[in-house]
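Next up: just one chain, as structure tokens, the form predicted on its own.
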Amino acid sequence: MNWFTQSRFGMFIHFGLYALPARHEWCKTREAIPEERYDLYFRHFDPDLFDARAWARSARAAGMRYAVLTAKHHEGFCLWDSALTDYKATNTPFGRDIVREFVDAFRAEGLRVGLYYSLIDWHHPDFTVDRMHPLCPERLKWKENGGESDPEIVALNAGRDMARYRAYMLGQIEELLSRYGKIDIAWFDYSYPGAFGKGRDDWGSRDIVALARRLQPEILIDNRLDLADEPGGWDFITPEQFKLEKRPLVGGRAVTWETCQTFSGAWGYSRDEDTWKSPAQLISLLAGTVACGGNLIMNVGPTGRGTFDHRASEALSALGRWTEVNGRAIYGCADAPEPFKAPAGSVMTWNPETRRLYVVLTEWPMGRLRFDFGNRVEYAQLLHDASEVKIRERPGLVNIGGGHEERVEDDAWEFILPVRKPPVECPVIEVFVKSGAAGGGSL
């Protein structure tokens, strides 16, 4: 786990046919769209401009350590040379195997590479119709109960076998783990359990951890697998589109998680959607995440001819940038011991090993920044310019106009900033602590 909680940062890419329709990775069953009419994309499939090492240069570039691709996503498409299956890249007119390209290039880039593996599959012929299915009717999708006794589900399930779907799913799991090297990651996505749905009984969820853990020992498993309450059925929590405000605790306990976010709505290419996050608002969430004890994975959806379009480059431009320069107060951080608060308008991260503070200012003070724990501070520097940041003791006071001046909060300390924000997106204060400093303890 040490590699994965040191990372902090990966690249979360969503690949298949749901690159041609552009309009989101879910547009099968959103649009109920038949197998025919879907099999187009499947004929018309030729990303010409694919070029795995040119995402991984993207990735390394951006700050990020790792990355997971989609194997397989709900549509059923496979990105390699599966035997059990003629719903593979290598029968497209492009004819490669995708993972194999990912997997070589990433890792020669110097970056781990997971895997991610739906366990849905609306393209095979055994997979039972449920709630989420493309052929379920309208009046019964999204519904989490009574479907699955409706005669016309009844009927679509005729013939449908999900205990031969569950040894198609472990024929797969095992080409993808035994075929390209070592794989750090296994991304199983998703359980939605119960009436109308699918959970660890229907995935054979057991049998998928002992195969993973069999093939390759050192993997690390999310927690999709409806497994929660068994021990080594998971290694990390995955929240999803979720920005927390502190680390997350399981049974009471604190726990490894990753937050998977994209940089828009859709994880699939996804030509008309508009609502991209800016620079401030990736570098925000990225060091907030780390700030609470987290890793970020951030989605590309590339397009149909295989390339980043413009706007996840410009993304990933920005965050390179950023970590280029900022990349101390990620990487091998966490959350911030407890006698240190975030001042206002910033996140703080902590590097246990080097014992520094990471003050990230997601807003820009007008010429300095209060903050309570000053009697622990040795030196204190802009990370970008290694520029030093004077730090003045004040007591709480305030002018109030007329020569008058009135306590409103207990003596603190300040950082004496310049007025103009420096030119560069979410400066950092780095903090050094004094050793052994009063009230430390440990830190």
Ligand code: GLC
Second form
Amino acid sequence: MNWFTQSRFGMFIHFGLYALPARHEWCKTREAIPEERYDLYFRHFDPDLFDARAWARSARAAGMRYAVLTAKHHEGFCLWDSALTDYKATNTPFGRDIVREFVDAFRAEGLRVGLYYSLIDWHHPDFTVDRMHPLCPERLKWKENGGESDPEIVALNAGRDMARYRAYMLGQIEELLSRYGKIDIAWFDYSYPGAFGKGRDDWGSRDIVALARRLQPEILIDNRLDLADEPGGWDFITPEQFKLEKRPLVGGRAVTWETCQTFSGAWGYSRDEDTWKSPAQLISLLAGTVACGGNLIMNVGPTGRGTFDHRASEALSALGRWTEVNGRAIYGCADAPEPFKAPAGSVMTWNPETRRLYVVLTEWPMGRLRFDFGNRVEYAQLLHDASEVKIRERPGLVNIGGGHEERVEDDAWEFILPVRKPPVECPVIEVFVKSGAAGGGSL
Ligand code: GLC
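Having displayed the form predicted on its own, please output the structure of the form predicted in complex with alpha-D-glucopyranose (GLC).
Expanding to the full complex; the earlier chain stays at the top.
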């Protein structure tokens, strides 16, 4: 677990046949695309510009320390040469084992590797039709209950056998976790329990976890197998597209967590989707996540040619420019302990080893920034250029005319900053805390 919480920043890669329709990885079910029509994407899958080393280099340059690839997403298409299906990359015009090239290239670049495996499978003939299946009639789609006994669904499910599908999953997970060397993360996705959905018994979740831990004793497993209450059923929680404001608690206990986020609205390559986050938003998402003691896994959906499109590349470069000089605010950092509170317009991280605080300025202040832990500060500097940031005491008084002062707030301190923002996104103040001067037991 230590490498994971030290790393803080990873890359998610959603790659599959859905790169071709380029309009969301859920399009098969959203548009109820029939198998024969979806098959066109299989027959035309040929990411000729795919270069796993280029992907790995750009992940590393962005400051990411690990990556997770969708070995199989909900559409059921497999990126590796599985012996258990024909529905795989090696049977397309492309003909290569993408998982193999991914793990080799990312490891060579010094990154940890993880594999995402979809529990959902809209291609496998034994996977029963439920409320999210492409074959589910519109009138029943997304309905939590009742659909399972509808005569149309019963007819569709005659002959489908989840026990066979469970055996298929175990076989595939065994392939993925035994053929490719050390796999650091298994990202299973996802459960929607209930009569017209699927949960732990449908997946055989306990068997999946037991198999994964047997084959890869150090593996970290996400929490989407519907084993929330099961000891050892998961290692980290996965808030999706959701920015937390403080460290999450499960049953009153702080847990390891990783938020997964997209640059824009979809996970798979989405040509016309246009809600791309700005560099400043991405940086404050990263720093804000670490400030709550979590990891960020940022997604890229490569195109059907196998490349990162220019919008994703630009976003990654912006993150890289920032982490290159400000990485000390991220790696090995977590939420700051009491009594340190982030000044207004900032998020704050803390490195417990080096005892430094990082004030990430998501808003640039007007020359000075008030804060309340000045008596614990030994020295402060802007992180990107190591230029001193002076601090001074600031009485909570203001001039209300004629030199007459009135108390408007408590006495505090202020960082003295240039009025003009330095030419970096979200500059960071690195604060060296006096040894022994901080409160709170562990300090
Ligand atoms: C969701 C979606 C999916 C995506 C995943 C990533 O559960 O079904 O498309 O892969 O989240 O967290």
